[in-house]
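Below, in structure tokens: the form predicted alone, a single chain.
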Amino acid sequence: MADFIDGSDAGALSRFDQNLFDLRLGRSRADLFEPLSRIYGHLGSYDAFANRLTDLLRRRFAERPEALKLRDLERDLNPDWFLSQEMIGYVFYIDLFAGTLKGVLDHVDYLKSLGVTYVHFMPCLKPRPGDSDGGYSVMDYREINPALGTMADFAEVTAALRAEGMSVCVDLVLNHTAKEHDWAKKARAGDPHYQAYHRMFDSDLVPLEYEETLLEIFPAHAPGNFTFYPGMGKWVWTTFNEHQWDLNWENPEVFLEIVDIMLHLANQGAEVLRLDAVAFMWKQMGTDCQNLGEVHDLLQALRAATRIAAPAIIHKEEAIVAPEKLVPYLGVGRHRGKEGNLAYHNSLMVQFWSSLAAGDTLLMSHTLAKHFPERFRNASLATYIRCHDDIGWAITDEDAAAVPNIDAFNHRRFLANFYAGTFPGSFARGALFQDNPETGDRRSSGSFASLAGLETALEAGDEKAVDLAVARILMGFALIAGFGGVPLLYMGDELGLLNDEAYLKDPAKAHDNRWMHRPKMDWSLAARAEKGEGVAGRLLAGVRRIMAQRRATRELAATVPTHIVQLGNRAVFAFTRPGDERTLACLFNFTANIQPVDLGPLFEAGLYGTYDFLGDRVPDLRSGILYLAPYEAVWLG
């Protein structure tokens, strides 16, 4: 027994593991307890809370499987592992992709053919029955949705994918639980301990005062931010839906509970935790209760906690907010290098669609250059063109004002109409989502392919329009593969899956048209695409080629800066990636016309080669002028 140390009620730790834990605790102690002291230090129970947290971390580390402890050591030695150009993500709903968790393993070869190293299982923890906001209304964080499998299945599948070089990402909702969650049920039954886990009020006086500055997230089907429950006689904070009860992060018990859940998922093999709805975690009267400073303290502390007990884990923070508010989620000031590892590059996605509709990239170049650093410390952005969610047209008055002849309000209206397919000359096929007549906010739903014009072109039988739609789609993939960070492919986009109206037949989904761009994976189409047949075959081959070239191009690692370059031609978006061996220049034509580009500004930015690594060819170049075909992307170096 001399080689083991009593681990309290967690069992025994070897002397090596105890020393390893103590070293990691020492490394991250300040990152953990400095922000927690700012949040909870005024409480008389703070010291006891800090001791309970340390004991919790030690216990969960003692329970960690040996294979995952080895993964921890691997990631300690290479903390920037997720910033490699070899990182490529694939995102899917398990039931729509494979039926069940174990069914995912039947499609490993398909994922590997795309170069995937990061697999995001869309919400798979046990949801409430019926409408569950797409799985984000969770009633048990420690169980898998029974329709998909069990937690034992999850551990088995994550181990199998890990052996194939793929890390699994899962969603963890931090702002709220389902009203059917055990905490909420106990609160409704009158238990004051659990009532303190949520934000509850005996009258509507305080809620009404909060409402004066709050925004409505889903005004069409979930107006307001509070719900009255007669049986309990209390008003409950419900930001998103009546069935989603906001958590009270002012209560340190909530912090302990969530850390325990995070480490439970880590010990089952999750390697990326997508922390959902983080912008809303802290509430303060007189504000919109979004993106407050305490949120960043909490997120730093959560990252420090997992870095102590499960350092193989990274955190991806879901904050779909204005550009100037997004960057802090990757760490600025005292949080630099200590908060999120990944965040969604919502602005890149919005600006892609904006530039595509307008045929003008000046707003895109201005916005991305103004608001985003060229790289981050041990962090980066997840780049994507489409996802499971709607597109909110996050174009600010200030950014629009910097571009001649653009009014932000009118431009947002134009984009919503363009991608609903109602603007004259639009190639897109989509739908308005949450049209708010009071604020003028109108968001958009639709699949990548349908928004890019493929659905309209196929219905018209217009081969030229089909070619242009395919070019738009492949340009989008080349953009997210080259920009920096981790490119995320949403399931089926590589095949050009179109909008799916089947959701209208399901009462739990019919009210939410975001389901139109959440179609079931078409494996028969994929089989034909494997043979090179049809539009899907062209797209699949093109995406595989782009991702293979990304993996082979070290200048595309997220550790390499991304420098936006303003060109004389506003139809073309450009940036450089200055690596150690060469500077790569990436250019994208956002129009259906051939565009001439003077390469002078790129040569001044460090470009000295003119070979197109993406197309594996020497491009059309005359007297220093590059001619880009419609919707063409090139990576010059």
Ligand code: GLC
Given for the second form:
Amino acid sequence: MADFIDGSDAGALSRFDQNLFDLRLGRSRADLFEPLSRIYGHLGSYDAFANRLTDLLRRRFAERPEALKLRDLERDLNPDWFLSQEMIGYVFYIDLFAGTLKGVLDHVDYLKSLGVTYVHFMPCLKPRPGDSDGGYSVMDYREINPALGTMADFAEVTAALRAEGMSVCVDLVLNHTAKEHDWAKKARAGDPHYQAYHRMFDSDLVPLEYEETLLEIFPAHAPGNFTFYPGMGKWVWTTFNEHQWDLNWENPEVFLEIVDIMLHLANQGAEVLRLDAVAFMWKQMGTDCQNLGEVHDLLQALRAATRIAAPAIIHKEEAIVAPEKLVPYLGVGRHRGKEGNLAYHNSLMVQFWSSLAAGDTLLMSHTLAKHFPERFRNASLATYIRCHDDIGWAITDEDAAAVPNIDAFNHRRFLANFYAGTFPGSFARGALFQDNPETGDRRSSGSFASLAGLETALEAGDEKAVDLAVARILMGFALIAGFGGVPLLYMGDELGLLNDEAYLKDPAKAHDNRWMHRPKMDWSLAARAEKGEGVAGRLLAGVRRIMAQRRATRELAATVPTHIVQLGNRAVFAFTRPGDERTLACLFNFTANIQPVDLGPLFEAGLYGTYDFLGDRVPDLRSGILYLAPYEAVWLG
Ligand code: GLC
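Next up, the form predicted in complex with this ligand in place of the form predicted alone?
Now the complete complex, all chains and molecules, led by this one.
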């Protein structure tokens, strides 16, 4: 155990800082210790644990650089800072975007031109060598991947970006470490203290019992949830890949270690911690070991800990789960306003692609209205159309049953086939991911542009099809910019980067086709796009315009509710954003045909004016009927 946690001298704090710390501790004490006492209260060591935790928080706060302490005060005054309409995220792998960490600073102007205020460095902590699951198999949480730079570079780059108005988000994997992590190595060497950091078993009896109700995450390349290590003579819980060992959160030492790491990263200037794979943190026999109540207790306590010692930061919880399981990550019931600040709006993403393939938005309107509150307390969703992961077709049987003529299983298969490009008439070019013949489950890979039809259109040299693909892509960007939450742009999507087969030549990546939609940034294409050339030029200009309009439109802040409205025309998805000064109505045509829309239901929902703030123009409106062009988006108000 690291010495600072046991140490009694709490570091030097000025009287002002001491008072500040005590005030913040007072504010969040119950948020921290109520859930912790539920989790660890039965342990004889609980009081000592609680004291060590408080000491740790004080010590890390004492070490916090002055500039970040000022940031803390700023965010204490404005805790909803990240809910502003000015928040726009950009997500990239450092090597693929800029070569190295410091190289990121060469592209600040590009980021600013998109209105970016939040940059997510995809996993950048030191990964295991070889296949590291895209960096999610971490062997040292305190070091930056040496191929990208050092922790000193990280602190320098976060400070420089902060000065440019950008907050840095980093991944912190909470469910597992690489088997090469020091804790795992000590466990393998037989140290019982560290064996208790992961979940391990002497025989396969208990693992087999768990397996009865567990699911498989990567059935094709990493089947099963446990791995036997003959040297150690133990079965280790490995939910994802063999090299990713699940942490044992029943052990309070793990909690202390992770809090320490979180504060370490916060003190280097990270402002958003993306907590990876949180749904899996707690295990209970007879369940699927996902989304259990203890997970929410742990996450609330982690949030309270950073609120005390580094209140400038927020937590983004990565849980790609069914809608009713997702909402609790943003705090419901006793966790309201106290858990994650951001979570991925996986449902919006899935429903976008589902509506696009079907040309019908009824399932989308139903699902989003049914499961999601119109706003959250000190929290919101991160909206996105594509990310680095596959698309899992998370459409439940119950939701599908609420819509006439949809069978959930067949619809999910239709979507997977449509986006693999094998369904007759599909415009998409993608691939199946983790096709599971046992359950019939299949997921999808592919870049935004290729899935939206750009690749096939360009290949066919079909100008009209290219126009339609561009319109689909821009509609997607307008959707995530308008919906509410923080829109995330995935690197290269603003230029329409297509699927990239380069990964097939890399043995550490070839087995995982998610790499097809993780391309290298094409800076020469970006330079041509900058001059307005080609499809990339149209897309880049379009995305910049959408993001600029978002930033200028107060009703799009995540503090304003998002109210889904069902229109008479199922081809069109709509919601209102009832702001203080006016109600905005956002509409999206999910088909390649002109769609007439009777605005009646929107007027009833508070819409007053009909100017299009997205296009900055008067829309095609005749006798109360709005005519939307193929894949057109408008923001009326
Ligand atoms: C998250 C990541 C994914 C990774 C998994 C295991 O879901 O987004 O890429 O494979 O966690 O760490």
